[in-house]
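Next comes just one chain, in structure tokens: the form predicted on its own.
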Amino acid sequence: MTITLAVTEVSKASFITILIKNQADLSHEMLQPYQKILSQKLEDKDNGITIFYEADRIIAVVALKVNTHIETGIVHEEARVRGGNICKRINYEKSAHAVVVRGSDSVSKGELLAFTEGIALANYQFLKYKSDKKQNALTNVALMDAEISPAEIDELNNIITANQIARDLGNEPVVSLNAVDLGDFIVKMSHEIGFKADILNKSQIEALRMGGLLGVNAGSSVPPTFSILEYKPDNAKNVKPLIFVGKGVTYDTGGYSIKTGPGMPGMKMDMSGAAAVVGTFYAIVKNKLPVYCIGLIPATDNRINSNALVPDDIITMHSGATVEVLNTDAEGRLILGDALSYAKKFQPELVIDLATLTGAAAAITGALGGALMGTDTKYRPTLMACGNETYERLWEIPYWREYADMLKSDIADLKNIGGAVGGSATAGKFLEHFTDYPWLHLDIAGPAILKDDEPYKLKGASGVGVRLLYAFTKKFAELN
């Protein structure tokens, strides 16, 4: 689906959506025949969708709430949700093209863009393996609005595509998207849109002594990869790079600490952090943000054979630290530890990692947001503000220094689990061990994998992190 600026008269469209907020909006010429009923709905505070069928078109009137004392992020999210709902109606009516207009300036430009974003996000489908591909009818949404520029439309289209890339990667089964396939995808994308990609193979990973990545991979017949993405535009505002690190476990069985029945399905999406980094790079490069960025993606599946790690094994990480592996299902932190250690060579301004890391974080946030930890204080408020605006929200969980003590091992430098208390915090402290730079960790185990459909998201991979990190990178450019 594409978003465009309307080039024809709005009155000629077959499906028209008009956004309103108050009685004054009912003076819009297309709403005059329906003023009485719409006026009553507004008086009754019936903020919803009203459909009017005319001879040659459908008019959908969407009433947004008047939110004078509520933060912008919540206002825009309401518009996004309404956009998701209207998308379903457009497809129900089998309309290929729709036009969106504002009743008046009572509806902000931000609300209009968020509403349209909701339509586009809701129109996503993953039909690759369906024999009967019942594709949505909607292919184009046109905005008729003098305040919206072509550049803003292009930016939004690129963000939507970036989110869809992340969702496609997350929804792809490991039989067709293993670590090598992921590296190939990244190389292909780099050629198409213009950034540098270097995919390290197993022998190169061995030369770097990445014992975490190699250890998790030991039970697999598919070799690991370590992808290095780099975008360095001539007009970059930063000298030191902004680095994104994504967990790329293409399938997680749990290893010999094997997951039980209901814990296994969906583990193809355990590489959602990696998918978010790939999608974010797409949006940043396509929209030509003036930021020097690097992406690091350690990738492998976590399977079982006679060579696989077992509890009690000790591995040596890229940093030289030794780790007593007490749970092979705590594998994400092992591959991320190597990547975070490798990031030191770039002397980064900031490193942000994303990972579906712990059920403990998901128990705290559910699908409503991600858990935030780390050592950076300079950029943390900006990242959280971007989370509130995009509604890919973050919540800081307790991250006291005592959690690090829970990782002390009797026979190695540290162990890979800390016990029953503070599971997400001890995982974060494990990762912190491999950093010596400003760093933030996003545990996205809750929002990355959706069990039910939501207004503008579908069950499965959500692509969470792409819109958040893009918004943050844009702000990062302004701060540097």
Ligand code: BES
Given for the second form:
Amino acid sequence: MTITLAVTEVSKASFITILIKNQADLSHEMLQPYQKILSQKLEDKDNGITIFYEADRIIAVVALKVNTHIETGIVHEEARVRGGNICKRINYEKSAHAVVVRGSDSVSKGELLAFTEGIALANYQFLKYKSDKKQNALTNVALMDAEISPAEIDELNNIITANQIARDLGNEPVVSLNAVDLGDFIVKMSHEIGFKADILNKSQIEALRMGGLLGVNAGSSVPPTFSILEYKPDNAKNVKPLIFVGKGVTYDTGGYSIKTGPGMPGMKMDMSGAAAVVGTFYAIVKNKLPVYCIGLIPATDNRINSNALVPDDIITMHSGATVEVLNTDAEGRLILGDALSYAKKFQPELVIDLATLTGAAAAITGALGGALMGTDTKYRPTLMACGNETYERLWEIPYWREYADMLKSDIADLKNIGGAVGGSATAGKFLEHFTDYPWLHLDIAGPAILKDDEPYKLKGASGVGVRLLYAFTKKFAELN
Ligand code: BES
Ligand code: ZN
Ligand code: ZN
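Show the form predicted together with this ligand, please, because up to now only the form predicted on its own has appeared in this conversation.
Zooming out: every chain and molecule, the one shown earlier first.
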């Protein structure tokens, strides 16, 4: 689905959405022509939608929720949700082209854009494996608004596509998206949009002595990959790179500490961190943000054969640290530890990693946001503010230094699991061991994998992180 600036007259579209602030705006002069057909209207009060049916077109008046919140993040999120609701209605009415206009001056430009974003995000479908594709009718939303520029429309389209790329990658099963496939995808995308991609193969990973990535991969028939993405525009504001690291476990069976019953389905999405990095790169490169960025993606599946790691094994990481593996299901930290120590060579300004790392984080946040930890203090408030604005929210969880003590091993430098408490924080402390630069860790186990449909967030892979990190990178450019 694409968003365009309307070139046609409103009167020529088959589905017109008029955005108003509240029901009182219905008396606005713009809506006068429709008052005479009030008898034909259909009201969906819960979703603030009033629909007028005419002979050859449908007019939907959408009232944004009037709330007492002053935070723009919440105001914009309510507009996004309304967009998701109207998307359903547009498809129900089988309209291919919808027009969105502001019917009231009290609707802000931000609300209008968020509403449109909600429509586009809600229109996502993953139909690749369906014989009967039942494609949504909606293909184009045209915005008619004098305040909105073509550049803003382009930017929004690129963000939506970036989110969809991440969702597609997450929804793809491992049978068609293993670590090598993921590397191939990144190379293809790099050629299409223009950034540098270097995909390290198994022998290169061996040469780098990435014992974490190789250890997790030992039980797999598919070799690991380590993808290095680089975007360095001439006008970059930063000298030291901004680095994104994404967990790329293409399937997590748990290994010999195997997941049981309902714990395993969904683990094709254990590469959602990697997907977020790929999607974020798409949005940054397409929108030409003046930021020097690097993406690092260690990728493998976590499976079992007779070579697979077993609990009690000791591995040597890329950093040289030894790790006693007491649970092979705590594999994300092993591959990320290698990526984080590899990142040191770039002397980064900031490293942000994203990972579906722990069920413990998901138990804290649910799908409502990600758990935030790390050592950076300079960029943290900005990242959190971007989380509130994009509604890919973050919350800091207890991350006291004593959690690191829980990783002490009797016979190696550290072990890969902590104790009975603080499962997300001990995972974070494990990662911190491999950093020596400002670093933030986002455990997205909760919001990455959605179990139920919401107005604009649909069941399956959410693509969480893309909208957040794009917004952050834009702010990062301003701060550098
Ligand atoms: N990929 C899982 C975490 C996960 C769980 C993501 C549920 C999304 C939904 C991770 O590799 C894992 O299995 N973590 C273990 C760690 C434990 C063994 C210390 C967990 O959370 O149980
Ligand atoms: Zn696991
Ligand atoms: Zn995992």
